[in-house]
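Here you get one chain, nothing else, as structure tokens; it is the form predicted on its own.
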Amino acid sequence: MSEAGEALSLGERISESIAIKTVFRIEALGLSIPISDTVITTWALMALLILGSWLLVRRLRMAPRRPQLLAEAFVGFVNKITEEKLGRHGRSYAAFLGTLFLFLIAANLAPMLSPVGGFGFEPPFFIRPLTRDINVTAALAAAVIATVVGSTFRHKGLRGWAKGLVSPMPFMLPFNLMEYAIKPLSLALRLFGNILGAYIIMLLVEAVMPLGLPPIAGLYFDLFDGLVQAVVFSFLSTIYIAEAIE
């Protein structure tokens, strides 16, 4: 094959990998309506993020064992954070910040769980990042500018969300406005961003070096980028919405 040929494969199959791929499609109402592999991961980590939630608490002890101790370690740093970051409100926003980061990180790592290929081994399935969709990211995104907007109509009401808007001087009004639309925009297009880069990355040092090379790479772009996004998404949330209830 030559190395025009080999390039084509080898972007063919950066292509396929990174596409979004409707499984099946449910009807109703007259409305067909697409479920994509995307949607099918959503719903299966959803789903062991409740079942596991659920084992850790059915039977809490008073002197717990490690997975309760692990538990309740995390709990406790996310009360900290959120205390620390949105002061005597911070355990009212506990739960949606501390889900919204486990979420993320079962969502970037999940792709690591993947089996591997090899010496004529076909893999039955492949977990691809959920989060190289930007219809996530945006979603989350959303979540969170909707959960900004809710606290500040909450904690200042309609007066001082509008008086928000001209502070400190009345022609900041439109780019306090933008701020709606930007921050949002910037959550969702830095995680999608990052993930699906770093997804890239990988495909590519499979493909280059099948063998030795990829475990250890993946110990960054896998592992540790995608820890930082989960990190680096929440934190940015937590900001904005003691932003919005300062």
Given for the second form:
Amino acid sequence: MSEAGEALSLGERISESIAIKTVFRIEALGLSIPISDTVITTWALMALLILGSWLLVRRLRMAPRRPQLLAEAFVGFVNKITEEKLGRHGRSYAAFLGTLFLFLIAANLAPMLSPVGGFGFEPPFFIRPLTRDINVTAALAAAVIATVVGSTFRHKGLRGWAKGLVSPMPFMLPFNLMEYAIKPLSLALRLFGNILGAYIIMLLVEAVMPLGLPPIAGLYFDLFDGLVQAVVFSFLSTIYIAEAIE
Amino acid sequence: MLDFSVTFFITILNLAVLYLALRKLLWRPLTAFLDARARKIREDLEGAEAARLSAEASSDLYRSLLEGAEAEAEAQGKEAEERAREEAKAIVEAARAEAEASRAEARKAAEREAAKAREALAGELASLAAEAAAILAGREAEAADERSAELLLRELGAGRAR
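Mind giving me the form predicted together with its partner chain, seeing as the form predicted on its own was just shown?
Shown next: the complete complex, the earlier chain at its head.
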């Protein structure tokens, strides 16, 4: 009975941790817009990224120091990858794909900076992974598929897009149309499922062995998995755009 | 957990804002900076290559000039040596001619002196012979006796010379 009670208690704790909470509401134009904790965390990360970018680029030196070197390496890496995959159009998509990649890295790794409770200490706030919210991953996937569709029209025109729908054979039309739903769905659910799964595992690890194991397990489930998912999402987005403009 | 909410639209808006901000604040300036630096490095490398080629060309030019100067110096040396040899030869010839002339002059002077001495000796001999003849004849020698003795001696001298 007591074991069932503890299991229920653990389940409740996990449910409580992964639940998306409305922090406050914005009343505007007769609408009551709920602002969730993921939106607050997104704003905080955006502020951090924008401020960091401004500070990094404020005084660029010909002989760079370490922070500038990191920024140059990141921007150079994204520019190189996009040029390799998208050819001469690479530069025009580098900023979008780089922003996506940077945001995903920040979103997936931010929970590692969350204050930890215990021994009677209750932190004032927790940073939970943004991408445990399907709305966030769906929004990212929607932005990608909108870019894909926009790129198709921009580079091939309406006629080229229509021709692509029936290629290589006309009977492929339904499958090609379905791709516009499958691609974003797979992007959104892969990211959501992986991050949520890793987060739940980490909650279980913390519940079973609060000391010692969580930092080690966190290296894989928080750091490695977070980075891999950011890379996979960004890389697939690049591939989808490359397919659209080739 | 899988409920769709307004967060979807807010996140799209957030992503658009973040994209525009990072494009303006991070991507454009940093990409432009990287391109400018790459261009500068490329230009510097090209400049260094041009300078190297120019230095090589200058080196070749100086080497050929040096070789030309060395050849010219050698030619001038040979010419000077030849000229010196000719001048030395001319000086020696001139000295030899001068010595020959001096020797001929000296010979003539000696001959003149010898002739003069002979003249003087003939006069003396005539005088002595006239005096000797006068002593033998037992009278005083006269000026006509001396002249006769001198003529006689001359004829005798001329006959011995033949």
